[in-house]
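Given next, in C-alpha cells, is a single chain: the form predicted on its own.
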Amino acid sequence: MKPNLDNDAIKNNQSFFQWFKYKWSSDQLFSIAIALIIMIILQTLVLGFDYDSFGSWFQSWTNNWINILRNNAATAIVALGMTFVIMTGGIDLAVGSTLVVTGALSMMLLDTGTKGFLLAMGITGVPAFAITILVVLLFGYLLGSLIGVTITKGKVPPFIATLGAMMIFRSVTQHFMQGYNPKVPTEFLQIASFKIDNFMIMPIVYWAIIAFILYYVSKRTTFGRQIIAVGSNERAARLSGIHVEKVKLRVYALMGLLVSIAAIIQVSRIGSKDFSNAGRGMEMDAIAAAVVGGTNMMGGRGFILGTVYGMLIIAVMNNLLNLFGVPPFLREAFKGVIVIAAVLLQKKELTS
C-alpha cells in the first residue's frame, strides 16, 4: 500500500504551525527575532533590486547595514547597561548627560589648541590617547557610582536621582564648555574610523565584544543571578544573603562605565560634540531597545541578546521611516508605539 503523501504533508504542516505557535507564545526571544527578520525583509524590499548585478546590490545592501550598525553602536552599548539597570527594578535617565560630560572631558584632555590639558604637559600621541581613555572611563565609573550611592545610601528613587543627575551633568558641562571648541587629534579618530577590509566597522566590533561579555555576565556569573534576584524580589534577595545595595551600586557604576565607552566612540567617530544637544533622547532609545528586547520594566527579567535584537529593530525601523520619507518628528511617535506595544505584550504574558 502506497503512503498518502498528501496527508503526510498536511500533518507535517500542522506540526510545524503548532511548533511555531508554541515558540511564538512561550519564547520571547524567538518572537523578537521573527519580528526582526520580517523588518529586515521589508527593508530589503524597500531598498529595491534595481542594480546591474547581484554583486552591486549586495554591496549596497551591506553598506546600508554597516551604516545602520555603526550609527547606532554607541546607543546600543548604553542599552546593554540599561538592561541591567532595569532588571534591578531601576532606571537611568542620566545616560545622555553622562555621555556629554565624559565626552567633554575627553575633548578637553585631547585638545590640540592652547587650552589642551595634556598638550600643555607635553604629552601627545598614543600616551595622551591612553591617558584620556583611562581617565574618561574612570570618570564615567565614578559618575555612575555617585548615582548608585544616591539611590542606595540616600534612599532616593532611581527616577528622581537620575533625573536630577541628568540636569546637573548637562548644565554644568554647558556652562564650562560655552565658547570653547576643542580640537581632537586626527589620529584619535582611528579608534572608530580604522578600516577593516575597507569597512569602518570598529564601533560595531566594540558593541559586539561588550554584548558578548555582558551576555556571559548575565548567564554565567553570580553577579548576573544577583541582578535577577534583586529585581524579582528585593526582600527575598536580602533574606537570602544578597547585599542588595552593593548589587545596585555596581550596576549603576557599570552603567557609567559603558556610557563613557560610548562617549569615546562618539568623539572618535565624529571628532566634535554639540554639548547642548548631544545625547538628548539617548535614554529613551536605550530604554526602548531594552523593553522591545523583552526586559521587564518592573525588574527581574531581561535578556542581553534580546536588547541587541531590540536595538536592531529600532535601528531598522528608523531606516525604513527614513526610506519612506517620514518626517523626523513623527519617527519618535512610531518608536513610542513600539515601546507601548512591547510593554502591553509583556503584561499579557505575565497575566496569562
Contents of the next structure:
Amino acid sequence: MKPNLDNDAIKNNQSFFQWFKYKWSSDQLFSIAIALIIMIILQTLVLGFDYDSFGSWFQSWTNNWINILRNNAATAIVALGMTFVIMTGGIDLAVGSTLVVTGALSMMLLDTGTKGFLLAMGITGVPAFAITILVVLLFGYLLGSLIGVTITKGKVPPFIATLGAMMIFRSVTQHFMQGYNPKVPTEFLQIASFKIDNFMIMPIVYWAIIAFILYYVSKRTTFGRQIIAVGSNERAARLSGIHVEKVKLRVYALMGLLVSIAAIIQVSRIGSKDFSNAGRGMEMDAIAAAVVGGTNMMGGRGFILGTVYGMLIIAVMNNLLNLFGVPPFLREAFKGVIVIAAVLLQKKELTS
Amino acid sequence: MKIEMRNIRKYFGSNDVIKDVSFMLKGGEICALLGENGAGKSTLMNILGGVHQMDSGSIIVDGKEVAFNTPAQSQEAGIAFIHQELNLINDLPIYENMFLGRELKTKRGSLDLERMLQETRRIFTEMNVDLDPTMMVRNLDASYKQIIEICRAMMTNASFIIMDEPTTSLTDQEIERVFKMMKTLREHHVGIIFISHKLNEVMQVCDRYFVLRDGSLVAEGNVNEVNTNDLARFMVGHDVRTEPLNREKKIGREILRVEDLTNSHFFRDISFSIKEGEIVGFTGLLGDGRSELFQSIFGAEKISSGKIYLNGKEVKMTSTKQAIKEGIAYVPRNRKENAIIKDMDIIENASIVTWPAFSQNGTINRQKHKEIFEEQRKALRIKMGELTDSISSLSGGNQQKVILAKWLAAKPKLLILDNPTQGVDVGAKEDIYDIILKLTEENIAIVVLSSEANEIIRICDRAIVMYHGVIQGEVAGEEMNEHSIMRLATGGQLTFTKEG
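Complement to the form predicted on its own: the form predicted in complex with its partner chain:
Let us now look at the entire complex, which starts with that chain.
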C-alpha cells in the first residue's frame, strides 16, 4: 500500500509534519510503532523519577522491562506463529492446549521421581535434556501437522479443526496427568533462568532469535511470500503453481513447533505446570497481538515486526494498568478496547 | 399491453453505447434481442429495468410515458427483469423465495407461512408447474430455479419479462422445460424479451427478433422469415475489421496431444494436438467448457478420463506445480479473481511463478527476478512507476502484461492464454497480439481461449469451436470467419456452401 500522494513533499522534505503524515498513511508499521512509543513514554512517566541517581533509576527501569519481556516471551513466540496462520486466512485456537500437551510430555520425560521416563532408561543430565527437547519439538511439530492435515486434506474449516483440537488436547492431558506430580530437575530450569551479566534474559533471547528468523522467512523466502499469496488470493496462488495445501500444512506445523518451544520455555521458567489452566486464553492473547500488529484477519496482510510491536503494546498496557492499580478483573476490558481500537485505526488508513 | 422505447440514447462518459434505438414489444409475444458482447443489449435492458437512466428518448407503457429512475419503478409498471445470476436464496424453501422482500405477514407481524404456501401453490397450478413449494431451492436444478424466478415475476403481475441469457447454464432437457414455460406465458399474454447468443433457440421459441450492433439497431423482423445464417450475419455485420495478422510460420514438432479428455461436469471426449510455433484458438459461448478444459490440462481441475501427452510422453497432471515443471503456463481469465494478488507489489506479482526456480535454500533471489523483469518490462512495454508499487496502481492492460511477464519468466513450452485481452484497452490489446505473434518465434505452442471470434481470427492459425463441452468443429484459413465460428458456437454444423 503506497499511495502516491505527497510524493513531492517527501522529495523536497518540506517539513517534519508532512513527512510524518506520509509515513503514517503509507506505512502500516509506522503508526503501530508510534502507538508503542507513546505507551512507553507514558509508562516511563508513571514509573517516575524519584531516585537517588540516574543509575538507580535506569536499573529499576531496565528491571521492569526485563520482567515485562520475560513474562510475555512464551506468548509472544506463539503470536509470531499465529501471524503466519492468520496470514493464510486461517486461525489456530489450539495453541494453549498444544502448550499443555507438549509441556506435560517434557515433564514426564524429565521427571526425577519414580515415574520419570528417561530416568527409568538410565539417561540423566544433559543427554536427557537434549533428548527431551528434541522429542518435545518433534511432538509439537506432529500435532501441528495433524491439525494442518485435518484442515487441508479433510477440508475442515480452521476454526472448527482447531476448536476440536483445543478440547481434545487439554482434556486428554488433564486425564492422564491427574494425581501425577512430576519433578523437573533444577538444572533444566537453567534453560530459562540462566543469567547473563546478572540478568535473567534467556526467554527474551529466544524470542528475539525466533522473531528474527521468522522476519527473514516472511520477507525473503519462497515459503514466506507464498503465505501472503495464499492468504490474499488462494485461487490466483494455485493458478500460479503454488501448492496451496502444502503451504497451509507447513504453516500449522510451524505453529505446533513454536508452541512446543514456548512450552519448554514455560516449563523451564516455572518448573511445574497447572494442567487445567496453563496456556488457557493463550490463543486469544496471540491473536490479539497479531491483530494489534496489523495482521488482517481475512488473510494476506501481516507483519512479524508488527506482531512484536503488538505484543509489546499489550504488555506495556498491562504493566501500566498494574502501576495505576486497576483491579485485575477490569484489565481484560482494556485489552479488548486496544484490539478494537487498533483495527478501527487500520481500517481508516486503508480507506483513505 | 404494449411497451415502447423511442429514440433511446445512452452515454458512458464520452462513449455512446446506445445510439438512437427504438424498440417495441407487445403482450403475448416472445422477442429475441441479439447482438455480440458489448453490442449494448444489457445496457438497453438495464434502461428498461430502471437500473440505468437513459440520456434521451422516451419509454411508453400502454400509451403513457413513464420514467424509470429505480428498478422498483420499472417493476411497478409491470416489467420484471430476470438477471443471469439468479436472485434466489438456496437455503430457503421455494415458497419463501417466492415472497423474498415482500413477505406476507400476519396481523401480529410474524411471517404468514401458510398463506405464502397457498399463494405459491395457486400460481404453480396456474402456470402448470409441477413442483413441491416446500422443497429447498438448493435441491433444484438450474431450469427450475429459472422457472421459480419466472413464477415470482408472474406473482407481481408482471406483463413483461426480460430474460437475460436464461439458457447458458442449462442442459438441453432443462432448456426444453424453460421454453415450455415461456410458451405458457405467451398464452397468458405476457410479453417476453429473450436475450440469447444461441440462434437455434431463437428460431425455436421466438416470434420476432431485434439485432443490436455497436449500440445501433441493425435489423428487426419476424423470425420465420430468416434463418440462423442471416441472424449471425446481422450480429457480426460486414464491416468488421478482421484481417488476420501475418507472421512467418515455423511449425515444429508436436507439444501437446489430448485424447478423449473428459470431466464429468464441464467437457467430454476432447481430442486435439498442438505443435510448436502454432497459435490455436479455442472459442465458444458461455458454458462451452473451454476454460475448464485447459485448467484441467494445467492441473487445476480434475479429469475423469482421457490422456494428456506432452512432448510425446503421457503425463498425469496432479497439480499446477507439476504443470509448470512440465513447461505449461496458464494466464487465466478474470484477472482480478484469478491472477492478481493485491497484497503484493508489482515485482512480486511478476515473479511469483519463478520463486522456487530462482531461490537458494528457499531464499528468493530478488536480484535475479529484477533482472528478468526489467527485460520483460521493456519487451512488453509495461508502463509503471516503481517495482515496489502496488499492483493495483497499474491500468488493466499493464496488469495483464505483468501477469504475462510472470509466465514468460518460467520459459514455458506451451502457453495457454484465457481471454488475454479481457478488460484491456485497444492499444494494449494490439501490444498483446504483437507479443503473442513474436513468441511463436521461440518455438512455443500457444493456445488462445477467447469469446471474441474477431480476436481468434486475427491471431490464430486455426480455431477449435466448442459447444456445451464438446468440440463442435474446427476451422482454418478461408473458412475461419465470424459466420462459421458463430454457427458452430451456437450448436450448428459447418456446411460447405459459401455465402455472399
